[in-house]
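Here you get one chain, nothing else, as structure tokens; it is the form predicted alone.
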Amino acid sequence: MILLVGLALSADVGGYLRVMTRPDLEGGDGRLGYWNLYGRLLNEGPYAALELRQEILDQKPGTLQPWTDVHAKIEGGTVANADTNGGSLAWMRLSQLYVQAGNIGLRDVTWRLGTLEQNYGDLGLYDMKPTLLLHDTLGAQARYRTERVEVTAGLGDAGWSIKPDQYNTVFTGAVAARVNVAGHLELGVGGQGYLEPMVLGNRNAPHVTPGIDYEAWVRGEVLSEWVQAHPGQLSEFPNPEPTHANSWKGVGYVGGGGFGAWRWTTVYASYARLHPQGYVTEAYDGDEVELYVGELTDERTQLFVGSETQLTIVPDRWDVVIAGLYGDNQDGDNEIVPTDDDRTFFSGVVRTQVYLSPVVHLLLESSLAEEVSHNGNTYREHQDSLFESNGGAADADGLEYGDSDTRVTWQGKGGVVLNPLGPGIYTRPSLRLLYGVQYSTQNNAFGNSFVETLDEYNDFDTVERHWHNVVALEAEAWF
């Protein structure tokens, strides 16, 4: 016990921390909108990373000595009174736990066994980061490293991150490089693929189900169906049938700047093709039945390119950082509803920091988001959306939820910035005290716990709201 606590006090220590209180009089969950693609400002939630770095081998710069250390992270998105789980360490995980050693074999190449990651930033206004590989895989990671050159390769098993509730090995591999040109340009360059091969036997391995239509499956009726056109006979199901399953990712990347008052530019797209579902379960007349629905989910495709810009107008006196991004994702087996899977989205954030005194800064931010559905009506533009739809004749059976295909959301930021380290937009500490307002064609478009059917039984009236404000107390650090 004695050594577990010296190993402990001894490792480098590092984190991340976000929290803020958000009353909001509108009913609203205290975030502003529903997600990142309006900037991160105001629309994400509190949050906590734990990092630990312990050496066993210390690393010597100059020398070819081996080294080996040890990582840990631990990271929710829950803080005590700052949302509904209570900031219960039953909602943090254990994200990352790696070994690593350099100088083993070959001159400048990290080895790493644990878990992997590879990406090369992120979009900070938004942040994401739309070039991760090897995220989802617990393996082994070579990593080659010079002052220009970097090359990353890795192998392992993303099961458990792909299918968690019906684990089956699903074997992957990434290669990914990065080339720095005279400290002004970068360039990268990586893909990643996966293969989830046939076990015979295996419920949670890849099979397929013969004969499901797909209108069928997402209205629920494949049993219903099959027993009309066999009375009688469900025990004649189709069995189903043993194949294998596959999909990929790849990424870009540039990055410049450099020159004058423009510091840097970043340039990041991805292009994935999503791994098939495995099984659902399908209930009739008090029988189950697994129904296995990749021939019908083997076809989603997500294409993501963003950008992001950062400007120094005034030295220490005024940065801009401009953002935007682009995604596209399609679903070819589907036709009829709409869903995330199949729909287009563009959205475009500008931030500006004006700095009064090296620590007091004045914030301004405002955003512009269109999110369009493949499939139709899916966004909710009135309280009374089921009269608006169809010339107000109801579709019992419908698969539209609203009555527009298009949302389009804009949000405006300010505030005043406390940053004890100096200027700079993404400077932490951070200590803000801001205000949002939103307008967004789909009414109320934020979480709340609003009641929304017009059954004529209903307690609480129907409400139509497309501005929302908030004001927040935060904080967010790096340490």
The other form holds:
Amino acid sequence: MILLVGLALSADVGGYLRVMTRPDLEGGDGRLGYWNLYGRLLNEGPYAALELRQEILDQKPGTLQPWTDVHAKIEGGTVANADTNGGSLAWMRLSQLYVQAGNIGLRDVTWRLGTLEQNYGDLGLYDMKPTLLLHDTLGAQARYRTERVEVTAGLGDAGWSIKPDQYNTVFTGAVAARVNVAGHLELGVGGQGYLEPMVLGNRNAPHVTPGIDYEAWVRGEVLSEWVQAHPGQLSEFPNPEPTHANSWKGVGYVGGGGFGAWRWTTVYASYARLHPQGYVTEAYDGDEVELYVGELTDERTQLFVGSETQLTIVPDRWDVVIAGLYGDNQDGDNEIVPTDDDRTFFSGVVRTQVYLSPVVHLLLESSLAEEVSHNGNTYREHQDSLFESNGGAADADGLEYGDSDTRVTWQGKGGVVLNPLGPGIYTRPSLRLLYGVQYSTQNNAFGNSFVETLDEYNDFDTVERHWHNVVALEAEAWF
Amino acid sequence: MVLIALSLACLKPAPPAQNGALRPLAVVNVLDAANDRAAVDTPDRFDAAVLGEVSRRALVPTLLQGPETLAPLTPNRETSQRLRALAPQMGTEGVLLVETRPVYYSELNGQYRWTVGVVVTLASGGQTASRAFDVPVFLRYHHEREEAAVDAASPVVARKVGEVLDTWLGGGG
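Let's compare: the form predicted alone is above, so bring in the form predicted together with its partner chain.
Whole complex next, starting from this chain.
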């Protein structure tokens, strides 16, 4: 913090904020739906980011003189009077801190040491970055950049990011390249690998506890089953065996446009094999045992494909952005529990903005999304669906939840936008007065404080509601 | 909601200060990239925004551009020396020199932030009025570079140019 104050006194300061009030007369927490799959608009909460850049040696154009600067970024998702955390600095984090230098040893190469990041851009309507690499890494990075070609290579340690409570060194390295062809086509490809080596004697290093059954683990019954099979022999429970762990992510990017009304299209793809978990603690009869579940979590993969196209229908009068995405998360170890690691989802969003004047705009947006669980029911379509968790019949010992494996969500949003800096769907700052409506097949598909139990002693009635409405007054700015 | 928007859209900005008869003013817009020594032309939309501000004030702008104008400005980025270098091309009218220096900052929450350093200088009759400021701009795509950054800074720069002109005209310039 002292560093940040010191830097702020003389630094070039940039940042981002969004703050809003969304009175919700239907008992919600102010967000139209659960998450950004339905478009970021009205589905995100408050956020603030401040980045400081202190130039120590400035760039001298046309020379090979070294230059260097320092960046520090603090950010977090809370603002006073806007959410439950009240803008507390405890919810802010120093998310980036690094030193950059150029013209040292190699021309057109920027060296970076500290927190790293490599990205091909984001899906603006979703606020998602499918091709993010190295964001979990503290280390060193080199970026060769010319007008047409960019190559980035970085390496470091991702242990604190991947396993913050069970730190162990996770070596990681990434390479990414991007080529621009004649200003109208961009191609990018990259990948990142992780290796967590075996360390004898380190409880946070990867191990395998032999013989754990997946279902027993998720039910918390590994120890009780052992004792049942081996009465009085809990102390003989198998010891963990050291091993290695690895994971990786590959990304691709195609961008093109710059012809007439077609401003630009981006297509992002990523495929990741997630890093295995470390250990979980299970208790039996007052004894606690660490179960190493790496072998039960090492077949999780995530496929993501997303695209966004920006169109200028009538210059300075009417813009349109169309976006879509598809995601497929697989967990090869899990055949029984519905989770976010084992589902398919897709979504489409269209936003149109009409400029009544350079400053006053009309915004309309609509989205449609479907999420499908691979392992059975996970959504409650009705307020009494606790009784219908398994083929229409109650199953008190079941691992499913609700009465459907599919959630379909439609949202419509519209309102007035004031953009002091003029036209542009992504021009900020924006002051917005918006109304949003959602229909979901899931009952009460938004953050809320409803009592969901069907217990006869429930003092509050359960509610059946598939439509949700919010009015929003909000501001968003990059600065 | 639509009625509110329409009524807001009908609000017109106040006209700027005028000062007497139409007068000529030479305008030179320069883009100084951080990785290239050569001074080059600014984008067309930037030029249009600056010229628009000049035209609104009973001034008749003449845009001086191209290698012939900018080549003498390349060897030195000091404003006073550039004004001296421009002197042979200028007539008796004043000159408005707008220098832009876009520098990449970082990727910030999904957009590419650039800082465009700007120096607006108006020289006329041996007097100069100058204003230096930075304009943060955010570009949506990675392939958008210096030209796009200067283009995005146009609304803010034009407004500041207007302020410099108003100060000059208000002082009897």
